[in-house]
Each structure stands twice: as C-alpha cells, then as structure tokens.
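Shown here is one chain on its own, the form predicted on its own, set out as structure tokens.
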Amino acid sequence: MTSPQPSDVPPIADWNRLLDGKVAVVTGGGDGIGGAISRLFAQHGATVEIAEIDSDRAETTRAAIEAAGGTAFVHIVDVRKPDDVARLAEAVLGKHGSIDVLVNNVGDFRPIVRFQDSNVESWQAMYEINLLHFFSVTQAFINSMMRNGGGSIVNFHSVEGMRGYPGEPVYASMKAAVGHFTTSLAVTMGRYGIRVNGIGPDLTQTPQVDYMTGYEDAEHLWPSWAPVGRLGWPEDQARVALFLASDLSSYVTGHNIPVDGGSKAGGGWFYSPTARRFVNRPKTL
C-alpha cells in the first residue's frame, strides 16, 4: 500500500466559498452565535437549515441570508424535545437525503440556582439545555452522515467546560461532559470522514448574556479582563465554526478550541473581597 503524498490532500477550490454546495443544520440558529453561524455558512454557499425554538428570531435570520443571496429554511423546534428532534430529522433528511454540517448550538446557563440551593428539577433542566440535545440531535443525523461518506460536526459548550466555575458546577459539568462527547465521538467517527469539535465561547456579547450593560465606565479595561483586549462578537465565534466546518481543517478532529478572546489562558475567574463573589470582569477587588 502507498503512503498517501502531499498532493493527495485535496486542495480547497473556492477560497469564498468554502461550504458550496454543503447543507447545514444550525440549531439555535436564529440569533447571537447561531444566528452568526447561519449567515456566515450561507455567505460561503451551504444551505442552511436553521433550527430554532423562536420563529421570530429565525424568520430576521432566514430573511436576512435571503437578501444577500444565500438560501436557509427554518424549523420551529425545541431540541430539547425528542418529538421535535425527530420532525426535524425527518423534514431535513426528507428534503436532502443527508447533511454535510451539523452545528450544536443551543445551551443556557439559566436556571441560575446556587448549587446548595439546587434539587433535581434544576439539575433536570440543566441536562436537557445544555446536554441532551447534544445526543438526540447527532444522533438524528449521523448515520445519514455515514452513509454519505463523512461530513463535521460542531459542538458548542463553554470555556466554563473547560476550567474551574465558581457560579454553577452543575452548569460546568454539563458543558465538560459536551467537550468529552467531542472528544470521544470524533475517535469513533473518524474512519467514516466525519470529523467531530469543539468550541468553548466567553467574553462574546449575545442576547443572552450580555458583557456591556453595567459596564459603561470600565471599558478601558478591556485589557485587563482578556488578553486580547476587547469583547468579543458572535462573528468571532462564527469564523471558527466555519474553519471547523470546512475543508480548511481537514486533519483536524477531536478537538475542543477555546475562543475567549485569551480568557482561559489568563485565568479567567477573581474572587472579590469587595463584591464576596467571583467576578470575571473585576473593576476593582
């Protein structure tokens, strides 16, 4: 058998439009990161399937990517749900036979209970928002994607995932044990050329978690919060799906990318004397 050679890596054919051609399914995809993701994978020529629980949030999306030329069709589902999961699977599946992308989206860090405070209820929600779907949803669309000769998946967690939080271990748990799914997934995965990572976001201004209200006054000290001194956007995180869902990174799989604007790397979490809390974005301590 011959060792395969440089030349026989497949060289990228439209360096605008790396998706071309591809179908996506983006959960949460009508809005922040997701909505972002959507926009930037029909910019670069995939049809995005966007699975959203908010028709409102999804119809500005689709709407938006239609104006500019791209091509996305919306789904009203709560992934959380296995009857939506299901209709999902079958509506897209039905229109395309497979998908080429799948993006993870969907994750909350509500409901905000104090781990002391929690009971089952709250542990329950947290599992099915940040944890469940991630395995109903792949698996809904893996075997097609096996059988169709490969494809990437994209799992969204947190950076929370991926060092010590303070707030809610429950939350980190959750978010840990997505990376670890990557991790393992993309091992079993890789023989059938579907390649399977990670993103853990922070610092990234959203609907939901919003960096700046509160903050007016303390914007100089951008530098000090993360290294590369400035709050970070959904497109930030959009480009990196993009990379992972692309052929641009073709030998990449397994892999759980923090991007947090250096938030990790730095430490991340101070506890404030003044505040008694830990604060990742201390003005003073």
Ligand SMILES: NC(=O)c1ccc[n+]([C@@H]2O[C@H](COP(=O)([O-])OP(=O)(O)OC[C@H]3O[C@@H](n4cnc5c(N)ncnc54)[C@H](O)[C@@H]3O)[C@@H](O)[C@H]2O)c1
The other form holds:
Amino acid sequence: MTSPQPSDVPPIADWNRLLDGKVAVVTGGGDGIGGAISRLFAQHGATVEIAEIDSDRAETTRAAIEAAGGTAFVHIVDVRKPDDVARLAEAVLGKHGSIDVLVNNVGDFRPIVRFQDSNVESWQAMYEINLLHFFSVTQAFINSMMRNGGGSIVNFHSVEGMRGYPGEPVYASMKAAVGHFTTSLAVTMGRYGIRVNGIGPDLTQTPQVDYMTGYEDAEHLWPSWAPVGRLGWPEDQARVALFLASDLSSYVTGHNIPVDGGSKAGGGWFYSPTARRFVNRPKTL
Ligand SMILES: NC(=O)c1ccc[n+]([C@@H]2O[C@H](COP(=O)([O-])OP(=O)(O)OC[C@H]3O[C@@H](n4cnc5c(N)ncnc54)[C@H](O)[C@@H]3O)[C@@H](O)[C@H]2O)c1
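Mind giving me the form predicted in complex with this ligand, seeing as the form predicted on its own was just shown?
Once more the chain from above appears, this time first in line as the rest of the complex follows.
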C-alpha cells in the first residue's frame, strides 16, 4: 500500500488570495451573510457574480468590492423563479463557460405561521424561498462544473434544521432538507471533483434577523444565549464559507457545520412560563 503523496493535496499558492482566479456565484449576495461572502471572496481574488433580488443592495456591495480593488457583477434575479435562474445561468456561463464556486444562500423564516394555523399556501411559500432554488440553481450550474473538472458548493440552511425548532416546523423541515440534499449530493458528485458542504447559521445580525433591537438592556445576557458569549456577524459566516469554498477544505465534503457561537451544542431554546412561548434569549423565565 502506498502512502498518500503530498502532490495529492492542492497547493495553496497565496494564503491571502485563497480564491485567486476563481468564479463564484453567490445567491442573495447583496446583503447580510451573502454580502459578507461576496466581499470576502472578492478580497481573496474571486470574480463574484452576485445573484440578488434587491438592486440597491446588490449595487452597494458591487461598488464596495470595486472600491476595494475586487471584481463583481450583478444579476437582478428572484431565485424562486425558474426563468430568472435560467437567465442567471445563461449570463454567467455565457461569460465564463463554467464556475468554480456556488454559494446557495437565499432563505427566510418570515412570515412565521404557527403550524396549527398554516396551510398549503404557507407551506408552498416556505418551500420556494428555502428549498426549491437549491435544486434549480445547483442544477443550472452543476453540469458545467462536472465538465470543468470540479468545484465547491456551499449551501446555507440553519441550526433550526439541525435541532427541533418550535417556532416554525415547516421552515425547519425545509432547512433540514437542504442539509440532507448537501450530504447526498456530495456523495454523488465527489467523483467529479465537486465538493458540497453546508452551513447552519444562528444568532447572526443581518437585515433579516435583527438580534439587537429590543434587547439593548440585556446585552449582558449574551453569555447565557451563546456559549461563545457574543452576537454573531455576517463575517463570522463568510470565513467558514471561504474555508469550504477554497482548497483549505479540499478533503471535506458532505458536512453541515453549525456556525452559531455554540448555540446548537448548548441546546438554546427555553420555555418561558411568563412569556408563555419558547424563547432563545430569555430575559426572565
Ligand atoms: N442571520 C441568521 O442568524 C440566520 C440564522 C439561520 C439561518 N440563516 C440563513 O442564512 C441565509 C442568509 O440569511 P441572512 O440573515 O443573511 O438573510 P438576509 O435576508 O439578511 O439577506 C438575504 C439576501 O438575499 C436577498 N434575497 C432575498 N430573497 C431573494 C430572492 N428570492 N432571490 C434573490 N435574492 C434574494 C436579500 O435581498 C438579501 O440581500 C438564509 O438562508 C437564512 O435562512 C440566517
């Protein structure tokens, strides 16, 4: 039996430019976690193709990347719409032929509908914003990645897909499905040089999830809310995405990493008799 040769491990030419010369598509890449990913990937040498529904957010991030000396392009799309996904793929593949990195990042827990009040329309809406486009966007790009000899796919879901989430079981189910799509696709695609991994965020301050407003008088309680003792920021998520997108993780595939300050490990949800609901940051119980 021969030992693995060092040449099996992709060399890192420049640790400050981990995605040098790569093409990366980031859905929802205009703001929040996606915005931080677009900026960090561009800083590391990637050409970033921002697929974003909000033109102001997309343009703000594109301009910030350009001002910092990076390269990014904007595609105004709603990833829930198959025609928009086809237009995105046509534009990106028409320009580059293939891509190296795909970050499926769009998702939303809103509006929260208690399961007992939910209906087929609310289930469909949760499906379209949290799961359907993971299939459609991935399929739109994966054939080119297979032809090109590989790539990395990073799927954002949620810690709520990795533990019981009392607030919205349908949302949690969609997120769990993204995690399992990730695991299964990784096994299918490994032989083509395509790695597929997932990130389950929690407790991260973004336009969608505002952990600060209304909690100004309770900042001192962060140690009881997150084992690492602080609020998370989009940059915390982007660093893990960079690891998974780059050759730093060349032997990692099929995994789902909670990026949550330890909330999954610590449990996280408490039933408050006074509030009479499940809360994840109790001021009092
Ligand atoms: N922030 C957290 O703590 C947290 C926790 C759990 C899971 N997540 C997941 O992480 C991902 C990113 O979350 P975030 O907090 O940064 O969200 P966000 O809403 O703050 O940002 C999402 C970005 O995607 C864009 N977008 C929304 N719908 C789109 C669509 N249909 N097509 C194209 N672009 C669209 C938005 O304009 C925005 O720029 C989501 O999948 C979310 O469910 C976040």
